[in-house]
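Take a look at this single chain, the form predicted alone, given in structure tokens.
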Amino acid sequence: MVFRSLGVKRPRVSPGLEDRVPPGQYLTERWPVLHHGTIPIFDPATWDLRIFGLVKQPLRLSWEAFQALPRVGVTADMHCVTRWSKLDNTWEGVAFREIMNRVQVLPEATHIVFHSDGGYTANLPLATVDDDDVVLATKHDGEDLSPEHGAPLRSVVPKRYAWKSAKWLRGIEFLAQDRPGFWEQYGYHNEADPWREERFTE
């Protein structure tokens, strides 16, 4: 199923915001909760983040070690495949490029897979996440992430639909080829560009 083929009437967007709201989206002040599976329990004593695959220096970071990494703030819009958009989200966390620099990504790496608690995965081209607005976030709008929104750690990839911004992040794998993530295996579009309405595979 593809939304474009259904003749769905596109919601109106306030004047001046057309260049920030992709086709078929509507604005919301709320932050809807959508995810697959149950919300995991966070234990800072046992939690870790593993970075592995095609890297020179694989890492396994404890929660304390992750919290000690340099922090950044990013303000970006979020677009969900279910058609809502939430503007001007402020994220705080660790830049994805910080992780890339620390593990020294090998030249043959072309893609990454985010691994989350519960077995959820999300795949992306390395060129997409190698961007200054991609962050591994622990805070949203000045507050710690809530469990339903991915605490303690979620990826944030603003230029893609929100299912690519994996909640409850526990691993980042660097690959020499693409590997479909959880929703991609069920027919969601591999690229997930909201401006092209890449919701589902044709």
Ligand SMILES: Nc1nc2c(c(=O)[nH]1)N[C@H]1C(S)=C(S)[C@@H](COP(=O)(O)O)O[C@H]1N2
Given for the second form:
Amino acid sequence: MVFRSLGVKRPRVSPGLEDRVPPGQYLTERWPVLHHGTIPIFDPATWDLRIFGLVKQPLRLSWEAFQALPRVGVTADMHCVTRWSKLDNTWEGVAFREIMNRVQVLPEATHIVFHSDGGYTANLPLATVDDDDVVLATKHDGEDLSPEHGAPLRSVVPKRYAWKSAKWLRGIEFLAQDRPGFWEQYGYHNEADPWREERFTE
Ligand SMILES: Nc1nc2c(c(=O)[nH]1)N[C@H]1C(S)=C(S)[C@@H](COP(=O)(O)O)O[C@H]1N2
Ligand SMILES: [Mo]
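For comparison with the form predicted alone, please write out the form predicted together with the named molecule.
So here's everything in the complex, that chain up top.
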């Protein structure tokens, strides 16, 4: 756009790439590691995923039970509020809707909180995670997640800045009201839509 208005030839980019990069973001090929705190140790014998709160059928899944769930693949872009975007990530895991169906979310539920090992949390409206690209991922680009990228399990919510996607996921809580997560309590925007540049609250 700037190039065009200056009459300068645009640099060679894949067609349509402009539509893939939200305002204020730059592209990276490598995958940065970003988190608060330390990387938890994964023990498959004691690991569990708890789905609780406003659901008819609370669930506690062992690692073995989680692995037996039907799996999906999702290709999606990733946008961090620190301005890097990484395109075309292929995530493999369990669809969030698969979990919703199994626990039978109660009609009062309007929001969720992802809970990570170590205490990190991220909050989202139920309507945002009730989407076919929201996945609980164990693999990225065909490989098991590495410990620093969230092994064994991370949530992926591609339509929001990446802080809404919890590495080392251990719990999903369904709530009848919103409850700010870790970064949201420090002034990060509650909605976090990268296309609206919802980075911080004023
Ligand atoms: N448990 C946990 N999950 C987290 C974070 C964190 O600090 N703790 N940081 C978030 C942020 S800000 C980003 S950008 C992504 C980074 O994921 P990556 O390190 O795999 O690139 O993880 C998100 N999930
Ligand atoms: Mo981030």
